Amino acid sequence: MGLVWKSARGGTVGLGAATLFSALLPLAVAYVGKRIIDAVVEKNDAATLRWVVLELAVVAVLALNTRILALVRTIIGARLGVDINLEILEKAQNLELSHFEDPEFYDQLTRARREASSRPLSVVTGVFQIVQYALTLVGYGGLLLNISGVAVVGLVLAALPATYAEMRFSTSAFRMRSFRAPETRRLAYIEFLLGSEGNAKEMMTFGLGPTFLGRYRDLAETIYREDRALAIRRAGWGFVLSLLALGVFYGFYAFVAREASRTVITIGNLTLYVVAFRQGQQAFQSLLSTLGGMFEDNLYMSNLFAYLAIPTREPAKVEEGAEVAAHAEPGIVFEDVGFRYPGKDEWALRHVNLRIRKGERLALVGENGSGKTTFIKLLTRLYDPTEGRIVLDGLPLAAYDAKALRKRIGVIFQDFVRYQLSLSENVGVGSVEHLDDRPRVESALERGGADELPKTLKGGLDASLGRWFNREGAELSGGQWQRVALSRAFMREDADILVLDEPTSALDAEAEQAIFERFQELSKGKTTLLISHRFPTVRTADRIIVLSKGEIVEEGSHEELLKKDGRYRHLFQLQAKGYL
């Protein structure tokens, strides 16, 4: 109720006002309906073309009330279906990224999103179908009281057996897809694999289409039989039960229409008795079958609010710069920085201590699974450690609030993105402040080495990247899209710390090396951190680390390492033997 009243006041006071009437106006046209018979029995024409002129308003008016509900429900609906949404993505962003690499937050989310925007007004035009259905039920109990208690009573407990098998059939349906949130998102994974543009090619060289085809064929067909046997379930309870509450009316109809056969009651009270045992039947099951709606409607939006109840993480608690050590050296420091990513048991980092200068050109090197990208996202408070602690200028790095501390860092990684917008926006998303300041855009580019893109595309900055939405897109090599996720990085002017996770690897040799002198005179001044595989790109470092297995086992200059018999003398011999 609360989120339907926040999107749309006036609507929920409309939808309030327009079930009223559709709870008294079906009881004066069963009214209305008995007149006219009784009219007609007494042979009054007057009377007669009174009433059915009457009756004519009443259903008119009847319409209109329902047009208007259905075109508030509609409206409610739409309004409802953007703030849910909205709320939904807007806590996405304040989550850590500890959530986003856990499969178990992706199937809450999926559950979340499902029917999330439909949900909440169903619930809340339940509530009002309640109302009109127990307004309508009461009228029509008040006139079969005249006859009979004991239709009252039928009339009740006619409806009950179905409802009660309607809502056990609800819990199992939610049940089934809860559980079955991993093979929802895998539908939409093969889906995205076999129609999307960066898949194609691999999809038609290796001849993969048939095997993915089917797996979702063998996935599908398997929710299908599910929700079939399910369905089936449902449709024949539902049947067999409803031939009860069809007995019980025939009953009664059969029991009136005796009484009026013996002049006990008029044929227009008949008509009466007969529509209000049948519309106050109908009533009382739709009020029900909303009740057992609404239970279900319930149980799926309990899975929207358990995602926007997920903890996020505290605003820091300390204002960026203050309770800075008077003594406190500018740069960065590990102190025995040790981490494990969420339901892992094996340390990503474990023991790193290390001082980081302010200005210092740093590379870390290591194979793959070392630990470098681990210790960026650490500099990053993508995540915060385990164990230890990470100070910046004199601050714990968890002192900072996030925004300001990103804000001081410029940071391409490894797996970029490639953003489906005009080159202009692809670059400018690096300091979003700046989206729109074309020189700033221009000098992140011509720092990237991309400054000859506006000049080869056609619209220049305007030009639309990549065909998702635009036939006229163009498409980059990986190369160029490397060189525009590193003008990106250089968009952060102010930034006094640049962090590149392998920022070249897309580039051939000229291209790096261009790249790098140009980096080499731009970067002056700030602290770098690069992370890289080739070593004519690290031997230029100031210092290099070497990770290997979460920890820091050398540290030096390029010529320090080469002489020392260790890990990156290993890794710098095997790389040069590809050179021979």
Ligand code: ADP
Given for the second form:
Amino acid sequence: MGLVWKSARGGTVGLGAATLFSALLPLAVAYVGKRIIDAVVEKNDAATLRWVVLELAVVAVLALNTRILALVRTIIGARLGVDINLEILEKAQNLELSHFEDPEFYDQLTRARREASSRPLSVVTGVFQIVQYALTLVGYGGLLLNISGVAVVGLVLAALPATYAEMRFSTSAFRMRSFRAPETRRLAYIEFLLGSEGNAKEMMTFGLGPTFLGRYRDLAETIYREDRALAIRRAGWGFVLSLLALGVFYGFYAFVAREASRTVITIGNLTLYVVAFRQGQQAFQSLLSTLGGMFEDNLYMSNLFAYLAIPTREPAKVEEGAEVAAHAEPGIVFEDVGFRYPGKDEWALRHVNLRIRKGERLALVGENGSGKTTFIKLLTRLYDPTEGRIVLDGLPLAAYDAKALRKRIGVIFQDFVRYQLSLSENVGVGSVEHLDDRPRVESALERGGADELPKTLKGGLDASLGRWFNREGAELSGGQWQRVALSRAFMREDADILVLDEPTSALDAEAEQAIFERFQELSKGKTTLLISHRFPTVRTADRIIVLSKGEIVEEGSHEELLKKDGRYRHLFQLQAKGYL
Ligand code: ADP
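Moving on from the form predicted alone, please list the structure of the form predicted in complex with the ligand.
Complete assembly follows, chain above in first position.
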């Protein structure tokens, strides 16, 4: 209710009013109908006509009201869809990387998104409908009490079993769908594999289509069979139990019809009671099944609320001793830092002690999985260390405001995003405040070694990259994309720490070296950290850190490390011989 009220106050009030009308108008129709029949039986010409005209008027108002109700509901629904999806996405902004890397969280997000925009409205409509049915019911119940109290009780009792069954099935349906979330996610994934541009090459050349299609079919068939079984059981029980209500109705019909034939009641009253009983029964059934529906809605809503309640990182608290920062030596210090990914037993990094001076040019080397990317995730505070701490300019990272911290650091990851946007925006996102700052974008492109690119693309800086939204969009080569990503890093003119995590691997060795030489020159005075597998690039760093299995095993300049005859020298020689 709170969600709907927040989204559309006027609409909620309108919905309430229209619902009230739809509760009362049918009563009026039934009453006018009785008066018509009584007037006919009395052979009163004028009165008959008057009541028919009145019925027309009431039915017309009822029709109008039904339209208004549907309209208001559609509008509130659309409004709510926008607001709730925004809320879900806003929440996602405050989550951490670990959430996104966690499949359970991902299920929760998918479920919240899938159902969230329709369910709250359904709950609110349900509440109003219950009020509507209750009012209708009280009205008809009052009418029926005139003739038989037993009839009223029968009306109520006959509807209960069907409702109970309905609620049971709602719960089963919900359980089944929640339980199935991983399968549904897998289906979506196969759809993505089979139906998207990036995967098409490999699907075709490896001939993977039939295999994945087969898996999709198996999964989808299983889900279909479960759905079908539940639907059949639901329909079967619904039919059996509604027969019960039907029997009770005809029992009542027989009773009032006999009363009328014995002229205990008028024909008008016969029609009134029959309408009242039938519609009362319907109203009662609808009331109970609406309750059942709300019950189901609430089960779904609990997903949304669970998602919205995921705790996010506390706003930064400045630790004690923070004021010392001004006197502290500028630079980055890793103090016995260790890190385990959530839910993992192995340490991705352990006992890392390192002091990086301000302005130092550092390179990280090590085989795959040695922890280089993890090191950067910790430095950029995408994760907090499991043990130890990282200190920047005398202040622990945890004490920095996350936004302010990230402003100081420019990072390009090896799996940087290839935005389906224009070339200029693809570079501009490196510093969103300057997204439209053309001169800055141009200069970033130049520094990133991509100044030729706008000249070769149709549309220049405004050329669309990728073809998702534009058939004319340009498909860049891997190396061209990497130059775009590098330019993105150069958008961050104010960042004093620059990190490049292998974003140049698709460039040829010569191009990479040229770019890095320029990078080193352009980033003078800034702290730079680069990960690369190419030694000509690595050797230009002031200091090289060699990681192995999450620990620092060697450090020093290229020359020092070569003298040492250790891991670095081994890797270097492999590459020199052309093995790496
Ligand atoms: P590198 O960048 O040197 O190739 P990473 O830092 O990516 O290495 O990985 C270090 C270790 O952490 C590896 O053992 C890897 O399996 C593990 N790891 C990396 N990312 C995740 C993750 N999101 N969840 C769990 N484990 C991870």
